[in-house]
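One chain follows as structure tokens, the form predicted alone.
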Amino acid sequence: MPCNCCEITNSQFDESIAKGNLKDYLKKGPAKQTKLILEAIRSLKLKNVSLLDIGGGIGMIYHELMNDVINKAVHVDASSAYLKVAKEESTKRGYAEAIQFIHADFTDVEKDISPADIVTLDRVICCYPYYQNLLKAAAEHAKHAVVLTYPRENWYFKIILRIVNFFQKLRNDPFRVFVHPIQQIENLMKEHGFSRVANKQLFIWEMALYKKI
């Protein structure tokens, strides 16, 4: 089922937001939930591997891992502004040629993208209505591990999201945020040959590391 993700995301995450995210990152470092992803990836003790960063925003994950764990990455994002800012920052850091930037909904282009050792989705499935299709495609592209963050499935965050989505609807803004059933996420990953080997929680966000069995 199509969700017009590129059109919606381009409208929601424009260049001013992307530049603001980059400014915060350069000043404060990675966001807390992104730090959990980085810790999980480094715990795998991998070197010179490939990364597929789905919805990678300004590229925080590969900016942090390029001289440490990975040697190349594919960044697929529905926001052209995020890709532009991520590419500019990669150029400044001297490794833009090692990153492939693709403006698309990942589920629309997955057949054209090669598998990677690690696949990451940092705060992505919460913006995606048909998360099963997205996670299935992510799992099928991961040779070794999938790492993702998503909202914790608790009552107070569900109330917050209902309020946020209510005001989005009043503004005729099609962008919505979702809390997907964590047990269904777990079941889907198991069906595709992955076992959860790490799980950490923040006040709002939860990180899960799935390793291929």
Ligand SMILES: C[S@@+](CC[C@H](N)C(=O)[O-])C[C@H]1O[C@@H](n2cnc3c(N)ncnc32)[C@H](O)[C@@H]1O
Second form
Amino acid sequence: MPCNCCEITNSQFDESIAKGNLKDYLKKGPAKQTKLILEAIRSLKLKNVSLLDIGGGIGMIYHELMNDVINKAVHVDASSAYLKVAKEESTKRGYAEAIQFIHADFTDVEKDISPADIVTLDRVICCYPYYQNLLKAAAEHAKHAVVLTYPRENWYFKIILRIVNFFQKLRNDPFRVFVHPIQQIENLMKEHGFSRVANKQLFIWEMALYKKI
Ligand SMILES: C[S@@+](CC[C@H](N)C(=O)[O-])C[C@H]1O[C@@H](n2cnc3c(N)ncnc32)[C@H](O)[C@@H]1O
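Okay, that's the form predicted alone, but what's the structure of the form predicted together with this ligand?
Below: every chain and molecule of the assembly, starting with the one above.
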């Protein structure tokens, strides 16, 4: 890996961010873009399937789907703080044993991870420079569907990210955010045998559901 991505991401998403995210989730429910992922998964009408949640943060997706759509999950995350908070919440809810928590860059450990029925990446590829490697690995691990959210490729978000990245550079913080080309995401998923069957947009985020053809 040409960057120490896991280390950079690990320091970016620390315990205060993770605890703040959990507090918001417990108060207001899943974030808007996560709701789009949940609706897309429910539209597949699957029951008791497996989930691979890459960069799942505090685990909102499996907290919402456990004991209904999914019966087990693997959560691979570059942030140890997110994993800790996600595990504590899963323990409280009584299903921590059904979830495997792995602290890693998914592209580094993908060979040791079994395929799952559904693979999710909620606001993950925008934190990762080598999105092709990450998406390819995600597609190769999905038996039925890949659902992801990413920033819309429009001028205002590109400007916002430039400003954010400029201040990151000034602060000597190596973490960067990315708007990856949506057409290339589409092409990569097609090459791996997936077809986009749903696509919804919010002001900043876009959700795409890819099903295996
Ligand atoms: C903006 S946060 C989103 C967290 C959660 N999905 C949500 O929407 O609340 C990005 C997440 O992606 C994770 N991440 C980024 N690149 C990753 C990679 N290559 N492998 C595993 N996790 C990654 C980060 O650690 C972090 O948990």
